[in-house]
Each structure stands twice: as C-alpha cells, then as structure tokens.
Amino acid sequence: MEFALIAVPLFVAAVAASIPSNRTRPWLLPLAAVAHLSLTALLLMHPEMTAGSPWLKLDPLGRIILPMISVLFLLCSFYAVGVLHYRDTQLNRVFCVCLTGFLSVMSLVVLSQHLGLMWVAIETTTLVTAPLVYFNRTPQSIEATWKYLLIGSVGIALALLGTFFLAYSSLHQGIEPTLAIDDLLLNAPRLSKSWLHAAFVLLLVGYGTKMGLAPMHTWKPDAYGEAPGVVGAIFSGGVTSCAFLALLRVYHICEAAGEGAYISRLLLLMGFLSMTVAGLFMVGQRDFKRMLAYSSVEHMGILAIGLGIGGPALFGTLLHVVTNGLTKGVLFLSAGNIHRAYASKSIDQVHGAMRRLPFSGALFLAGFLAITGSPPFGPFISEFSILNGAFDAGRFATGGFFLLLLLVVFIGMGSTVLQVVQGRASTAVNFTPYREDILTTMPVVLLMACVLVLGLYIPSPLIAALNDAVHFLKGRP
C-alpha cells in the first residue's frame, strides 16, 4: 500500500505529460488526489495492508501528517482546475506534472523510515516545486525561483552533513553505523553525545531552512509572493509539514538519547526568533501575499516552540500542524482569487475585496481570524494547548512571551487584511474579468469548514491519533 501512495501520483504525472489537451489535463489533478486520499484512508483503516518494508512505513507521526496533506491536496486540486481553465492560454503541462509528482514525493517523505531516503525525498521536493514557483513567467518569479533553489540547496546540504554526523555518532561509539530510524532509536542512549549535538544543530538549520525558520526564511517571501496561490497553499501546508516531520524524527532520536534539555533550548531560541522576525515584518506590510509568507514563518516558529516545551505541549504542537496547514489553504487560495481579480498584491491598489469578491473576501477575513488564534477556529485550540503546555511545564516566561508575540502578529496582520477586505476599490484600479466560480470558491469554503469544525469538535479518531503520536515521541521501539 505504501508503494501505491507513491506510485499512483507518479503514474498520473506520466499520463499528464502525454495528454495534448491543455483543457483536459488539469482534471488529472483531482483524479490523482482522489486516488491518493482513498489509498490513505484504506491504509489508516487497515494498517495490516502495509507492505512490510523496513524503509517505508506509516508510523504514528505519519498518521497525523499524511491525511492532512492528502485532504489539502484534494481541495487544492479542484481549485487548480478552476485557475488553469481561467488561464487556458498558458501551457500547463509542466505545472500538472510537477504538482502530481509533488504529491508523490511528499508521500515518500512521510513514509520514509530511513534518514538517507528521507533526505533524498526532501531534496526532490525542492527540485519538483521550483518550476511551480516560476509558473507566472515574470522576472520576479524567476528571481524567486533561483533564490528558492539556492537557499534551499544550502539548507539541504547542511542537513546532509548533519545526517552524516548522526551516523558517525554510532560509529564513534563502536556501534554499526546506520540511518534506519528504528535502529537509531534503539541505540540512542549509546550514541556519542558530542556528535549527536553537532548533528542536531546542522539538521535543525538544514530542515529549518526548508520549514522557513528565521533567519533561514529569506526564500519564503519571494517564493510565496510570486507563486500561484494554489502552490503557496501546498507549500505552506505540505512542504513545511514534511520538513517539520523530518525535524520531529531527529527530535525523537535526541529525546531517546536523553538530550531533551539541550535541544529544547535551541528549539525555543529558533521558535521565538522566527515569531519575532515574522511579527516585525508583518507590521506595515503592504504586499498581502508576502504577509502570508511571514505568517508561515511565524507558525513554523510556533511549532518549534511547542517542540521545545516538549511533553505537555506536544499534543497541541501536532494538532497545530493540522490546523495551520488547513488554515493556510484558506488564506492562500482566497488571496489567489483576490490577486487574480485586482492583478495586484499591494494594498495600495487592493481595497474592498468583500465587495468585489464576496466569498473570497469574507474567507480571507475569516482565515485571518483563524490563523491568528481567534476562537472558535482550530488554531485557537492548538495554540491554546501549546500555551497551556508551557504553563503546565512551569515555563511562565515562555508562555508570556509567546502571548506577547501573538498579539504583535495579530495587530500587524490585521492592519493589512482589513485594508484588503474593507472599503471601496479605487476607480483607478483596472479590474480583470475574473469572477468567482464554484471551482475556485468551494474548495476554500470546505477548507474553512474543516478549520471551524476542528475548533468546535476534534473527532475522536484524530484525538486517538494525536495521543498515539505523543506517546510514540516519548518512547522507543
């Protein structure tokens, strides 16, 4: 079953490459997404259908992230059909092939139980997604693509070095070197502490670059700002979640080695730095898509802080992976509609979005309230759980600073969002012919419904999966 999750999107990508019709090809995206979600549901309900490969397995962490990615991709795929039909004069073969290939590679990241294989999969996400950033074919998009490739490559190179250090921490102690995660967890207490510390620093910087943690976040504002909204949604909910999963695997090994106190300090430092940088750049931000990029930096910081707090905050941290991913889908897809209608991302030109695009404008506002932790949406529950975890752990200063930074982000982001959705559009604005339709609106509505439901009621299977994942992170195989 694990192989099917990787192979089916690849097969659909090959079919997409061979179909000549520019108008038919986009429908392969929902086809791949439906097949992927069906296979994911089948594997979750029947774990005995596993292939039994030691390198590919859906473990408790994967059971949180894979369904979220699959649902997000499904809704984004229908949205992509609407966008590509609106832009039917532009060839979409590369876009469709890369997007379906991207789903395959993200599945490989989630299923990998070998650090070397996981590194290859994460590097492949960079290569597969670069053409998606360049889809608009503008000078700004090619600059963003090169910056994404360059900074991403440096980060992934550091992650490779950290992976080698981790293997050497076994060899240094006379243990047979391995990159298999189960073997590393079993041998964790015997690993060389100095090499393990060095490995964690390099892996935190390397995979932190992919997540967009400050100060390695500099590719994000350009890439998210220039990529189509649907790509930004999958980047922000999918790529960053995959990179965070890689960090979770390293965190698990370090915890099993008894080095939780050492990594906690580093994670809190990176988390607070990311939230601070994001908050500062969101205040007075005039480009609403770049604002979303800084919001992503902020939420990667929240995940790092939750992981740094550890035990009591792990449930909220893992829940935040889900709520953040889905809410980012709402924001990027609705922002994509607004950008398409106004042909501008600047709040100097974009006003009155709720009049011009009633659904997208309202969803953009609701997405802002959700992502800033306002009740009754899902991120409120996950952020509150992290905060509660900080106070339960006796980290009152951590909790207080966390609250202060959330307030700064709310004020900074709110001033930009309100200028976008309220008021009347200037008569000098040249509107495009774009009109909301079911394909570019309904996926956003459904994502928003998921975010709202997670704030009102967390389904018992999700609670069970989150508790399993927390228990898994605290133990060894």
Contents of the next structure:
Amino acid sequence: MEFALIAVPLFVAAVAASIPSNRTRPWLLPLAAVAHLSLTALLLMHPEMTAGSPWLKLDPLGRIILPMISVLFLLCSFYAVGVLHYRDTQLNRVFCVCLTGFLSVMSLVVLSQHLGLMWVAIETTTLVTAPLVYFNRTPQSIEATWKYLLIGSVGIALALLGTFFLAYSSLHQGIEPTLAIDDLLLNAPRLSKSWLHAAFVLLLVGYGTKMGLAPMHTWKPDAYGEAPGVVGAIFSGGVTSCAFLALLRVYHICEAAGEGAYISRLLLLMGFLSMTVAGLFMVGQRDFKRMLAYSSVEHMGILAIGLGIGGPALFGTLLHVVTNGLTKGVLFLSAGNIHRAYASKSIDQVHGAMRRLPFSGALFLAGFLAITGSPPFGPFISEFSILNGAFDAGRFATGGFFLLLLLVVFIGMGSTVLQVVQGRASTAVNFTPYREDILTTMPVVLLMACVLVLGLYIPSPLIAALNDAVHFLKGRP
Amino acid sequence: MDNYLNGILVIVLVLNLLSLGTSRINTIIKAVSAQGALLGIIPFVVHQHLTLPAVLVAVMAIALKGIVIPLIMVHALREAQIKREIEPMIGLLPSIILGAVATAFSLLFASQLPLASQHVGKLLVPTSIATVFTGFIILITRYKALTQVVGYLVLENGIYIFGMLLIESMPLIVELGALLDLFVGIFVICIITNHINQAFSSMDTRRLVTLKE
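Please move on to the form predicted together with the partner chain, as the form predicted on its own is already shown.
The complete assembly is shown below, putting the previous chain first.
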C-alpha cells in the first residue's frame, strides 16, 4: 500500500512525459490525484493493509498530514488543468511531470520512518519543484529559482549534517548508531546530550529553511511571487507541511530524550522571529503574491511557537498544519486568478477584483479573513487552541505577544487585500481575456468549504487522529 | 592506517585554501574535484571489512565528484565563456587568511568536542568543520553563479567527511540517495546557471536583484 502511494504518481509522471498532446496531458494531474486520494483513504480506513516495511509506515503524524496533502493536491490538480488550458501555447510537459513527481516525493517524506531516507526525499522535493518555479521563463523567475535552489540546497545540506550528528550522538554513547526513528526513540534517553543539542540546532536551521522560518525565509517571497498560483498553493500547503513534519519527528526524539526545555526555547525564538519579520514586511506590501509568501512565513512561525509551547498546544498546532494548508490553497489559487485577469500582482494596478472576478475576489477576501484567524473559519479554531495552550501552560507573556503579532499581521495584510478586492479598476488597466470558469473557481470554492467546515465542526475521525498524534508525540513506543 | 587517513585529510585542508586563493574558476573546479575524489578514497582507508556494495558506493562517489560533476561544470563554464571570478566581495588574500583562521578554529574546537574513543586522534572532525566553513566562505563572498555552486560542493564535501565517522553503520542506500541528489542537484543548478547567463548576459549574481522589498 505504502509503495503504491509513491509508485502510482511516479508512474503517472512517466506517462505524462511520454504523452505528446499538450492539451490532454494536464488531465493526468487529476488522474494521479484521484488515485492518490483513494489509496490514502483506503490506507486510513484499513490500517491492516500496510506492507509492514520498517522504513515506510503511516504513523499517527502522517495520518494527519497525508490526507491534507492529498485533498489539497486533488483540488489544485483540477485548477491546474484550467490554468494550463488557458495557456495552451506553452509546453507543459515538464510542469506536469514535475508536479506529479512532486506528489510522489511528498508521500515518501510523510511515509518514511528513517531520518536518512526522509532527508533524501526532502532534498528531492527541492529539485522537482525548481522547474515549477521557473515555469514562466521570465528573468525574474530565473532569479527566484536560483535563490530557491541555492538557499534550499544549503539549508538541506545543514540538515544532513544535523542528521549525522544525531547518529553520532548514539555512537558516542556506545549504542549501535541508527537513523530509524523507532530505534532512536527507544534509545533517546541514552543519547549524548551535547551532540543531540548540536544536531537539533542544525536540523532546525536546515528544515526551517525549507519551511521558510525567518531568517532563512528569504527565498520564499521570491519563489512564491514568481511561481504560478497553483505551485504556490502546493508549496505553502505541501512542502512546508512536509518540512514541518520532519521537524516534528526531530522534536519527538529530543522530547523523548528529555531535552524539551532546551528545544522549546529555540522553537519559540525562531517562531516569534518569523512572525515579527512577516508582520513587518506585510505592512505596506505592494505585491499581493509576496504578501501571501510572508503570510506563509508567519504561519510557519505559528507552528514553531505551538511546538515550542508543547503540551496543551500540540493539538492546536497539528490542527493548524491542516487548516493553514487548506486556507493557503484558497489564497494562492484565487490570487492566481486575479493575477491572470490583471496581468499584474501589484496593488498599484489591481483594484476592484470583486467586480472583475466575483468568485475569486470574494474567495480571496474570505481566505484572508480565514488565515488571519477570524471566526468561523478553521484557522480560528487552531490558533485559538494554540493560544489556549499557551495560557494553560502558564505562558502568559508568550500568549500575549502571540496575540499582538496576530493583530499586526491582520492590519498589514488587511490593507493590501482590501485594496485588491475593493473599489473600481482604474481605466488604465488592460484586462487580459481571462474569464472565470468552472475549473479555476470550483476547486477554490471547495477548498474554502473545507476551511469553513473545519471552523464549524471538526469531523470526529480527524479529532481522533489528532488526539492520537498528540498522544504519540508525548509518549515513546 | 591513521597516518594515511590524516595525510589525506591534510591534503583536503590544503585544497580548501587553494580554492579560496584562486580567481580562475577552472582551477577552483579542479581543486574541488580532486578533493571529492580524495574523499572517495577514505572509505578504503578507514574501513577494514568493506562489503561489495560499500565498494560500489565509494567508486560511485569518486566517479561522480571527481569526474562527472567537474565535467558538467567545465562544460557550463565554456558555454558561459567566463574564466575568472572578478572582484570577489573580499579579496583573495583575505579569503585565504579567513580560511586559515577557520581551520585553526576548527582544530581547537574539535579538540573540545566529546568524541568516541575510536575517533580521538583522527583529523576527521576538524577537517569536516573547516571544509564546511570554507564552503560557506565561498558561497557568501563570490558573485559568479558557478563559483557559488562550487562553494555548495565544498560544503557537501565537509558533510561527507563527517559521514565517514558513521561509515560502519550508515545504511548504504542513504549514501546512494545523497549522492544521487547531489548529482541531480548540480545538474539542475548548472542548467539554471546557463539560463542566468542567457537571460542576463552574465553569470554575475549581483544582477539578480530585481526581486526585493
């Protein structure tokens, strides 16, 4: 089963590479996505269908992230078909191959139970996504791709060094070194503390680069700004969640080793730094896609803070991975539509999106309200739950500062978003012939519906899975 | 055996300084490929009971780092028709001095680290740290896209040296995956450098400044 989750998208990618028709090829994306989602659902409902491989296993953390990625990818894939039909003069072979390949690699990240294998998979996500950032072939997109590749590769190289340090921390204590997560958890209390600390710092910097935590976030505004909207959606919901999952695994090991207090300080520091940087750059941001990138930096900061608080905030943190991923989908996809209609992503040119694109404009606005934590949407519940966790843990200063930063972000992001959706388009703007159609709006509506549902009522299987994962993070096998 | 190992590692350290001290990109590429190939020999020196897969991985590492990647880079260099790193952010002499200071620091620092008994007296850890530092110095102070790629390679070499401490127990598949990723990574990066060259008529990364706040 686990192998199929990785192999099926890979197979579709191979088919996509060999299909000559530029017009039918994009339909392979939804095909891969439907197959992937069905396999995921099957594996979730019948856990006994596992292949039993020690290296590939769907653990309680994966049970939360894999379905989210699968749903997000499914909706994005239909949207991608609409976008690629709209621009059918441009060859989309590389795009389709990389996007389906990307789904396969993301599944590998989620399923791998071996830190080395997981590292290889995360590094591969950098490589398969680089051509996606470069899709528009403008000098700006080359620049963005270059920064993404170089910063991403250096970050991930540091994560490899951290992984080696982690292995050495057991070798130093005379334990047979291993990178299998289960064995590391078992041996955790005996690991060499100083090597473990060093390993955590390197892994936090390495995977934090991939997540986009400040100050290693500098590739993010460029890459998200220049990549097509659908790529941004999968990046900010998929790649960042995968990198966060990697960090969660490392957190779990350190926690089991009894080093919770040490890593908690580092996580809180990085988290607040990210939120602050994001807040500062969001105020007065004139490019609405870059603004979304900073919003992603902010939410990675929220995840780091939630993890840093730990204990009572873990439930909200894990829920936030899901709500943030889906809401980012809404924002990037609707922003992509607006960008397409105006051929500009600067708020100097883009006004009155609500009139020009009734669906996308409204969805962009609703997505903004959701991501900034307004009720009744999903992120409200998860952010509130993290805040509650902070107060429960007696961290009143942390909670208060967190609230203050949320407010700054709300104001900064709000002024940009309102300028985009409200008012009338200035007469100087030349609209492109783009019209909203079912393929480019319906997936966004459905994503928004998911976000709304999560805010009103969290389905009981999800609650059970979240409680399972929290329990898993607190305990040892 | 330790003498051979430390001998190799001293050469690696010298190659670090050489790559910091030359402005000819061709020379830097050669220095780094020599470094990569030398590192590939280490498993044969430190590991007494090499299995066949381990030999294969080591041979692949030598072939990739010593031959394939340098060839790709020299090709990219010829396409771009550049020869020298002109005016790096800090001069060549200060770069060497910085590299030497980093090396000295690494030697001091490594002597403070808690090491397993079988690794005391080997230069693996200080060389690894010094090489990682060298990689960072090149990445930060050089402007040509291709030289930055070399910096990344040096960084990878440093990490590879640390991996040698674990060679007895690391599963080979992970090493293979890492090598493959490195190869594909360099390949992709070289394609991009080519595009940079075409789009900006230069490989100077200082031209990549349109995207900023």
